[in-house]
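Only one chain is shown below, in structure tokens, and it's the form predicted alone.
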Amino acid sequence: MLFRQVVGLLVVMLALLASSHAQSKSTIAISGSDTMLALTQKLAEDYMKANPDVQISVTGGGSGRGIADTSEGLVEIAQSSRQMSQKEIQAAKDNGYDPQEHVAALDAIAVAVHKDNPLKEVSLAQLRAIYTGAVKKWNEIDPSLPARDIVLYSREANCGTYDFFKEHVLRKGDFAKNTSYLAATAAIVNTVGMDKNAIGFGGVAYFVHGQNLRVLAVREIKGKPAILPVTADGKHVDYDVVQKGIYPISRPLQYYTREAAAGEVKSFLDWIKGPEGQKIVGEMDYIPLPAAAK
């Protein structure tokens, strides 16, 4: 009878500790952007290796999404693709805080094609185009290519990539009303690389692992060159014409925080910008800022 009274105390005194451990774990959520979200996922998971008493948990949704929630108070750290608008920098004023940007990475917009497709670049004007619904068919843009429709692929409203192409390429026109709107940039690669007649554009650091689909060069006036954001076999980014501002279609890529980041949130954006964060930002296809390629 004793020794099971005193095993059952031991019990309930090892769930107190692990409970007691439990709660002393800092805690950071995050959300936000989906094009950001493989990046920030393997950012925490490596982090959390090293700071074993920091829990830190990752979700999607697109960078409105991130905004909205940091704004509310219902995360810490919010993941962007875009920066922050003047409507949402007030409203997250109107709720107490004083959203602070902290830039991460480096990211192109890459336009893609299916492989048997035989176009090679594109401009900006083109792009504006075929976006809009002015050209229909990919003859329109080159007579040798055939006289199919183009199918158009885009993300979603609330997305952040969304939102750059349409200020960037589209000067805020409308995308065409026969766009299909995908929820995730893989599910645009995966949709490309099955459709001969298909365009799609999304984060390069999908695009350089998606099967049957080539990334095309895009050039921004006439008289330029056409820029290709990946390297001539197009399995990898090319780092420097982004880091140089050369490919047209650059963002850079974004956390943000309800106020200035301080504690284990300020300990965690400052290990990004660092030499081992960085390191990770290149490995997973994203391109590391300036400084830290340097």
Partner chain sequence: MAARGLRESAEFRATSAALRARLRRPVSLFFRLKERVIEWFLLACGMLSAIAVALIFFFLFKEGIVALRMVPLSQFISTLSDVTKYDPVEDVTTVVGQQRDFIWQPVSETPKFSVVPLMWGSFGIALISAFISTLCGVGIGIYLSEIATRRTRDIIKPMLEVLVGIPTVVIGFFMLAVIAEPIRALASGGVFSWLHIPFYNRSLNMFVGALGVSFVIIPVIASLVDDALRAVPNDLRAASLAVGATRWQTTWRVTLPAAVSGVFAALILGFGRALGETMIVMMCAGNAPVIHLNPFEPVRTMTASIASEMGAAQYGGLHAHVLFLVGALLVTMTFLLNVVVEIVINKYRKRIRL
Given for the second form:
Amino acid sequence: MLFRQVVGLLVVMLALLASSHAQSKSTIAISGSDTMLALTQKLAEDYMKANPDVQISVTGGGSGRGIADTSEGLVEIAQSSRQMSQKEIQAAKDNGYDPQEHVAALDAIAVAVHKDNPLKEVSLAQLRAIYTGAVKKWNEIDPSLPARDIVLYSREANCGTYDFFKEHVLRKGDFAKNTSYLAATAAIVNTVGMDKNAIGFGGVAYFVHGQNLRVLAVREIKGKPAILPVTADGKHVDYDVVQKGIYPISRPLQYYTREAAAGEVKSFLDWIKGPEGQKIVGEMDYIPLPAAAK
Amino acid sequence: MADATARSPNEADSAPYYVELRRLNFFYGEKQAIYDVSLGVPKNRVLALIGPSGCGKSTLIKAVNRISELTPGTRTEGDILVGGESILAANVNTIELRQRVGMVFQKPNPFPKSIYENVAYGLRIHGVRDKATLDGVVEWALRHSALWDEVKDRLKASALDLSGGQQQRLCIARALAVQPDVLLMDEPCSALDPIATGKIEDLIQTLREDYTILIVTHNMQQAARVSDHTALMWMGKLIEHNRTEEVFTNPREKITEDYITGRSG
Amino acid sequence: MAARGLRESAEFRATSAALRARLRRPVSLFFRLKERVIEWFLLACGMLSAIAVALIFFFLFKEGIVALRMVPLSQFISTLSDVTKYDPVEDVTTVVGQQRDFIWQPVSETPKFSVVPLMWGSFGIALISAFISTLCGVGIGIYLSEIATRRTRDIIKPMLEVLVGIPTVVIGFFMLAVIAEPIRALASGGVFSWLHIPFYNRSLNMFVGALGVSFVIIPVIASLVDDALRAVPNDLRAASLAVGATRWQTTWRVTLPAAVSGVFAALILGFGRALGETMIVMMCAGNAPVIHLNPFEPVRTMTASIASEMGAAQYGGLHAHVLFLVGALLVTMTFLLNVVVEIVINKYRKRIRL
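Switch from the form predicted alone to the form predicted together with the partner chain and print that structure.
Below is the whole assembly, all chains and molecules, this chain first.
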């Protein structure tokens, strides 16, 4: 009786295996940046509507994961909110691949505080001081601010936003040890909106929907003007300052392929860079590529 | 009522009842377990309750310290008097009642504590804290239950290391420690070997001088040996209640005669 | 009388003889083989779990020990880290020196792997949630076993089981989105100013994490305590009540002590689960690898570190090896905890024999 059950189970498993091989659709697997997850999913969804023969699956896991997955051949495309490091390029080459970059959109990292915090602008040096722990209380930045502890929020280390901020703002210095690492940018937006002492950062698109918070204008160095990455009411992304590269913490969002893209992968990436894809980029609160925006 | 008086063993023993059941009915939910039972036992006498399994005799004595109430859905009608006072009245505190009416169970059930703590338990929960009193009462209770000589050197040992018969005597000591007047014994020897049973029976004979005892037993010889009065229960009803030698030598009812001679039950 | 008659009848004798012949036949080979196969199958199932445990241990230690070779042991305790200073006049921030500190900063130019703050976080959360859930869990267990009527029990017990079944990520999200901030607002004044708890500044902290973990452990403890108490023979309760004890005295002095090994096992099991809990602490405990005596400051646990960093750590790299080492440490502690439980329970079992 037991034997019969085992045989039955095997038959069912074989049938499942066979059926999964039987599908004729060409598939594209994408993994990587969580920041870009929503964007890529929306792009994939619309592309699949127009091209029903193509099956695109999108997962997150962080830019590092996506790049690793690509250079190990697990997925066709990596979505990454940072550029590949020399180490990663080398690792891919060691595997016999020649990774190609496809910039798809621009992103800006916004820095925000609770709306009750009077702070309006901040310099990169001040951000570095705050996030490396050199400055512990708000009034050490500006005596007019409250004498309360600064509560630091960051994304986890597996995320492109973290790497970008660390390299660009902290100049590769370490985050202060009392930094809280949250698993998602949305969590940072929510938490900063709740905590009067908080400061947090993340993709600007997330912060235009945030409540009870204020996006700070960022000054690159002394003497330059502080630039706000959102409109004055805080409800929309200011495309102009990012596209022109005036806002100090902005970056390109890109896709990586193992080798020069070809076939379905190429047509998908071309579609993204084309007018339809770029329209979606704008709708998703990212900044379209300068050429397409005109 | 006339029927009940006719069955009363009082014609032979004129002492008034110390524990008395008046027209007692007992229900488990819808099911009636005891039908209109009236009987009693005078002070310092032993009443044996005999009858086949499920006849209601255990239920009957458990009603006397109201431990039967712990089963949800039970209901008692009629009255039970201990020392002339109703114990079913609304103002009766079961804690005080159970201190006056001690109980020994079918299976020895010592607590998983030391011998000393088992006996001292009843005193401790009633707030006795001073060591001298506790020591004194523990020794007194153990002597009274004929266990002292066997355990006096190992009072701190676990009660569970004792033999079954010793455990049952420990349970008696535990009941005696809180100074009851009445002792209820629910088949106290059913889980014991003959030697241990003999010791408990001897003990009952001495305890009888200080306590009023109700004992449930399946063992006819035991009833004959230890009791002054015997009551036979049958399907929740009281069949016969008389002095023990009368019941065993000259039963009035046919059922009694069949039961004690082993032809039924 | 009738039975004797039947026994003597020829029909009975014939049937009986036939039956006897059938029953006393030697057991067939197939039958014996079947028994064997079943035995082997069950043995294999048992072995499988043992092998799985052995493999996990082997793998974790094998990978973890590599980290010990790559980094000196002292670095797992404390490391040097940069100290920065802000100059408001020039508006620049510069590195001014180094200091020794307990830093967990695995993604860095010079990675820092002090496990001390992670252990602090794990044990802090486990201890606080064990405390909360011991109080509540044992309370609920006692209520279910000793006080609740059958009907109440039939309502509460399934609800506890549902609570056990809620995915921890849902509990984490619930704590994060619904509970954390109101607690902070309450604690730091607001409506109940008398409740003002100093130093309660951050909505996501060790306490909130522990509270979330308690949601998972309370039903586990309650259920096990309920089982342990119900295993105590009713005779013991009756004996206690029969000498005039109240229900509470009976529970506290007789039933609970009689069930102590089960209750203790429940508590340690709860502690172990708290130590291993990942999702809730990752979401609600603030996730900052810092040692702070204030329980209302954030912490990062060993589990949260493994879960959130393993994805980005390159397999075979130092960071991955260190994470394996942290895992080995965690498994070792859980294992020791289980050993302690076994020893204690056996000791009590001997003494109580229940």
